[in-house]
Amino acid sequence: MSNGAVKQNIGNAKSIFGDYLIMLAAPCFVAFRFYGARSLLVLAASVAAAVITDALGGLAVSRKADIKDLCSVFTGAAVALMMPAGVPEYVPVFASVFAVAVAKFPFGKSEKLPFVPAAAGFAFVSVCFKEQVFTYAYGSEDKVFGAESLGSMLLRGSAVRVGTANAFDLLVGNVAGPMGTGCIILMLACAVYLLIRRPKALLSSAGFIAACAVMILIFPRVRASYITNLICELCSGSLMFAAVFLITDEATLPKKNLNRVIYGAVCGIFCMGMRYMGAYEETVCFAVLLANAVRPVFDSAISNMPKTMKKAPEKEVKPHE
């Protein structure tokens, strides 16, 4: 590949992840607003771990790391925002190191990655440090932030009542949960920005949200109204965050528009299915990775359907004598 082509690819990736980082500025501000300097410490540790891992990987194999494409910066920030503010710093560090070292660096350029690194990093620490990742209460004896998360209540099947005040808290993220993914209003604003910048990427988000909504309405986890179930499920955990920032990763998206919608819907079915039957309150990152894994198979199958569905030539029928 010529130097010009390499520079163009880096420029395209930098533009994509630059857009993501612009959008992430708002969740970072909300995290700081709710949790103070502690959130900035988690963010700094996670981003630094991702960037340093990328740089060291390049030195190890005598290959220039593509830090300029901003993929590792985005990965570290996304991993941190899906964590609780009180998480020990080593947890997001391990997550970012795994994300870059295992899910990014071995595959070369960021535009050719088969898996979303941030999803891989979060899934890794969810398995290894489950208690730390899903504990949302922290603070001093006189001031404790957080309580039981909405995802935890849904996992236990506890009834959740949503009134006007509670609905507002859910929309602004004033509930126990990940430090940067709970403000649904901001997630919608980020989706609008992405719609302006990269509208085709949101086709996968539309399929994802639609599939999740259908699953929620058909298989509610708690005895409540349809609207209550829908609001609680969609607002819990990092579901909406994943819809905007993880499902839309250009490297893992199918090329055709219809396939993108189907890809998102498959991921939504995986996500809700794991929520119903899994042991974790947040499963969206596992669902993203599973959808990444099967995407080449169904993408190829759907693309080849018109060829296989062509009618066989009709045999000439001779009239009876």
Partner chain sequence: MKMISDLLITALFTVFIQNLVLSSGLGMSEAIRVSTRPGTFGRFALMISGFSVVTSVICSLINTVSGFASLPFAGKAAVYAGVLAGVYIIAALIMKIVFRASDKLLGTFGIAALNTLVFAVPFINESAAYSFADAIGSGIGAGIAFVLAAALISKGSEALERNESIPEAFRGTPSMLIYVGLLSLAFAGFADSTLFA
Contents of the next structure:
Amino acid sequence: MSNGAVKQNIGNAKSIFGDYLIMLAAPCFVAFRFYGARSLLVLAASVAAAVITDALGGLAVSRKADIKDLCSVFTGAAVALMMPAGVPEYVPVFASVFAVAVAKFPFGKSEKLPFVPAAAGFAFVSVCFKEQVFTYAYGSEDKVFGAESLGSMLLRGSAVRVGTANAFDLLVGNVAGPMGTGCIILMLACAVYLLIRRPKALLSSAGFIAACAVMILIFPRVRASYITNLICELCSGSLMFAAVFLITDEATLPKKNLNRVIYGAVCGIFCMGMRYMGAYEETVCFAVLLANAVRPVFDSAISNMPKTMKKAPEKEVKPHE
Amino acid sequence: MKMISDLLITALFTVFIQNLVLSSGLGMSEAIRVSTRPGTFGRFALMISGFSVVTSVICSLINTVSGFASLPFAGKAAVYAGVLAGVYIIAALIMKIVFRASDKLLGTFGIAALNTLVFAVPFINESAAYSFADAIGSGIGAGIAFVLAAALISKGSEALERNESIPEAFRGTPSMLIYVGLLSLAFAGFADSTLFA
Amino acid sequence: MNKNPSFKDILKKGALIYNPVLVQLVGLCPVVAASTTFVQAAALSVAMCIELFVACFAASAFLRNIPRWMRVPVYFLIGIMFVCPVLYYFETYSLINISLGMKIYIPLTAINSVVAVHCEQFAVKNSVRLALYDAAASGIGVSVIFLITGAVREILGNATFAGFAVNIPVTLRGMTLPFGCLILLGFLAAGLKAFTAKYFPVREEKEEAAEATAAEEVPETNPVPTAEEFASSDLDEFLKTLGIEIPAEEDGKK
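Hand over the structure of the form predicted in complex with its partner chain; the form predicted on its own is what we had up.
Let's see the whole complex now, leading with the same chain.
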């Protein structure tokens, strides 16, 4: 029964979020490299809002502010890195406050949260401040397509411009987009670090990328080669960032290896489905939330499957007894 | 062929793009109540779809009657209500006479028929100018959307019950409402507007 | 439990301790979907209160001897008979400019679970006076939630209150969507829970003991059930009459 169970010791919440914070140094560097001090200001505002909200929430409920698990710090930083550098400071502040106050604090300890708080925070501001969250004009003068992001081009099916893209520019994040999530090469470096620390967590990322790749193969959004479509989709928005940082969140990951792959794949299908039919340019956070909600359904369905198969012959034996 | 594709597209739209329960709030109380009984999901899906399809088809036919379109909205609402009540009573009578269902049990049957979700379907069909096939699709989709929402809420509430670290003030209905709210936020990725905006 | 409770007792229970929306989770549809502005919330409150009064009165006065399966559509039709004229008034003579959504959600209040639950679980088993008390209490409970959510959503979502501009620096569009209202209701429910735990703790214990006694002696005077109690319906028996057997482990939680 426990053959597929994850045996590794995942450590406590503090070490998990500590690892994430070490990994976040890479996207923070990218953000500073491309957008300068402005990115640090957005980052600081977001992290401060998350930590203060968490502390106030703790004081209100249990009369002690417990922020040692670093979940709120990670949430604030992750939310900020998924936003454009030019976003007004109140937007990441609202995102962090929502993430902590609504998706973290009412559900207790960070290792038992039903939803990824950072995904909830970003989804909330996507709905509330669509214009500000998806405008990438700040610091994009020297970028490959100017202020136009890959996501908006894919949304419009703009084959001509996407087709002329240099793959290297896309992989290093030299296109307008979220301030810390564009450099795919550094995202892969983060994934390597995670592979060393928590290798089984990346099963969900693998399922996610594989599902996205299959969806792109079946339903390409622009008239270009499959490789072009694949690179553009994976490099656009915060897709790879979510694959490394949000989908691997230990609290929302299934316990079994197979279920982790399925969870990632489900998330990938939702993400691409929302990109095709949804209301926003960047949908991965909505997809993560939806996958978080769907996870217990297939988790229990798969867990109960062997039991049902074992029980079936017992029922047949009983009458003869 | 076009009729079948229209039906399927409308059903999918009703389930995912504009999930009638989670994106629009229709039948949400009933979905939360039914979510405590996972064994009944399939039957509720069938019953809600059945009532929705029959009611929406009859109302779609009434919509084509000359002069009906010029009625004030209150008049149309009264006619739709009459149709739904009629469909429920006829179905309940059949169950009572043919299958000898008890009065108490038929009251439960009413939960599936007389709720905001089923009653809203004719209004959706009218406001979206759905065709006959679309009306059937939206009826079927309503049942599936209901059960999808109930299943997601059910598993979520089980996890919340097991979570002992939830602050005392949020245990029970408060955390459940916030959970459903975040679920509804997830569906906003498909459609960021309300149904009758 | 007191067999002849005062209006104050029923009000405390029906509107506060067992608030229909925040505790029993009934009537969520119009609150979540349609109370996007204060005026709309007020209009829906009026419709809901009319519906509750009429249906509870009818249930208590005339419908006791009618089988339960026939009563539910009767509540619905009675509600429609009263709500549709209100809608017609709003539509034709009122100065309020109501949206299509409002036009649809006003008749939807007639089929609301608040009405069905209160008529079936209380009104039909009690005197007309108590039924009207309960209707008033639950009507107040629902209306207060309508008005709070309507006001908060309008201020935060549109930067207006009852149509007048409110000076706030940022508007949150998400508050006008159903998820915004559900999250707001979650926090209101948490606040109510903390409030009742602080101010009615002893009373709750007494009530539990009284209810346990009343359940044996006078089942008619039981308070309005919680969402879970209402959910435990007798569908299985009904399905058995259709010849459908349900495996024991399939039903209920695993």
